[in-house]
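Shown next as structure tokens: one chain only, the form predicted alone.
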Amino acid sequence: MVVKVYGKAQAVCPQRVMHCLVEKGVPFELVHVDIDTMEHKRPEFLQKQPFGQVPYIVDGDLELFESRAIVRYLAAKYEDRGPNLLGRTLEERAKVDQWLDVEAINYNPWAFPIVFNLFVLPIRGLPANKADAGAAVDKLNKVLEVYEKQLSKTKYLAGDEFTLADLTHIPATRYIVENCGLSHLLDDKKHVKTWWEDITGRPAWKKVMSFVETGGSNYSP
């Protein structure tokens, strides 16, 4: 069976489950989820996704939500399939899932609300706390020079290959880069930036933001 991903193809979290898709050849269908009507938070949303959130996906008979559980599943089951996402040893896989926490943890609290308070709320017509913006912005790049200490030894976050480490930074960082006006952030790290252009110019990356501008809702290989 075809996965279902549940979630808005703008979101940051359902492009992070689309893009593990796509690196690994894995068909899928998109499920458009209304999240400007608050569709998520609707009682029959709320009984797949009891947090309110997206995506959520359906893969036969598991249902599982979590961008980031969703990706470390994916990349598990098709392991045999397309790059190797998760490492190859237990301490390759252990660096993995050291700096999938590290984005969770000190890159995607300060990320959010940036990209929430300089892209989102402004489309939407709605005022936006530029204070909080301003102080997450200091933050990120703060992380960001943590982040150009370790690209100054490795090629990829968790080593010389890309993984899940580096993919699950692509989705927020892209509009922060391309829509908040904080290219400046990632531009004046050398090594940062060799980074970037490399990850997002993977061609799975690229026919996920192909996928999203034409408003697909089947993907096949």
Contents of the next structure:
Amino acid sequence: MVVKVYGKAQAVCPQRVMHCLVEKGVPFELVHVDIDTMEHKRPEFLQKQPFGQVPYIVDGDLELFESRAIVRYLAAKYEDRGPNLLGRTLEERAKVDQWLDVEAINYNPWAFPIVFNLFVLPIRGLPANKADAGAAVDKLNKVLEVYEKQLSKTKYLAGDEFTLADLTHIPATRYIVENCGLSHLLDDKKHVKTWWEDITGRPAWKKVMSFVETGGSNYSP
Amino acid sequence: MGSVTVYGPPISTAVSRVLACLLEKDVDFKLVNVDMAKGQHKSPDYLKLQPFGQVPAFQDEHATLFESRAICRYICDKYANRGNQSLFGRNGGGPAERAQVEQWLEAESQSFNPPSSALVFQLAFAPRMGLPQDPAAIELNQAKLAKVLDVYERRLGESRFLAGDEFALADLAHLPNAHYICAAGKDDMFASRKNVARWWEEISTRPSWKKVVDMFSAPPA
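Write the structure block of the form predicted together with the partner chain for the protein whose form predicted alone appears above.
Starting with the chain above, the whole complex follows.
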């Protein structure tokens, strides 16, 4: 039975999960959740994801939400397939978890208001909070300065291999770079720029983008 | 067993999260204070341990780590055979049980932590630091936290703890912020919800947490 991912293809968190599945060569079905008509806030959806957010997955008997929990689960379940996304030793795994949490707790809180105010609200024709976005840009820039130092020592955030810690950054950052006019945040930092070009150049990520653009619903490696 | 050192003031919510985990796992540690009032967390020496200038940092003979939840995960795996052995799912519980813990640990960091951290700052730390409280921020974050606790109320009507029938990392992660909110007199948010009240009573009276709370008033090392 194929893994089912419930979410909207353009949304950041489902893209994280799809990227992990493609890296691991795992087929999946994307079941569209109509965010625009608030499907994710209706009782049937809330039974599955009680916070009313996307995505959640169904893998056989297992139902799981929170994209970072999902990718940790998938990377462990399919550790023998595709690239190693979790580290090979306890200490390597700890570094992956560390930078994954940095993304969740130090990076995402600034990335989200940028994308929300400078991309999501405008395309819905709704008023945006430019001050919030501006403050978030300053904070995100400071975080990226720390990334610049780290990436001058290691090729990827947690070490010299691409891992979940890099993967989880991609969907939101892509919107920041491509849709919010903020590519300079990454481009003006030599090692961050190299890292960004490398991780977004991965064949698996390109397949995710193609899948999203063509409105795919079933992915086979 | 090698020497474990935790850097940071025990009253910090993130530091105390790690201390609670070490105590649950019966792992000895040394606590080295970081004087944040004097800006020690931004000193060049400290930034070598934690490049974002935040607490805690953690060291043992194999790893230097930051991000309290990543540190907790490492402690659970590294000291798998010590102390409480079901913090990450029961021994032999398999990937599905671990995934449930990860799911609720992410829910804590993404849904519970933002409003509760803001309340902890406003209610517990701003007064301590001689900063004015912001009533609008208190009201906004209380409303957000109430919605999260409503989700927890439903969940905790289905299972004893968040991820299942055993106390796990996902529950532990909530202890620091909830403690300060209750200590500041907003315990009605927890007490007024029957299942949340039961859960809070159980987790906050664990001997390991009581030891951490005792450390809040101990003189700094």
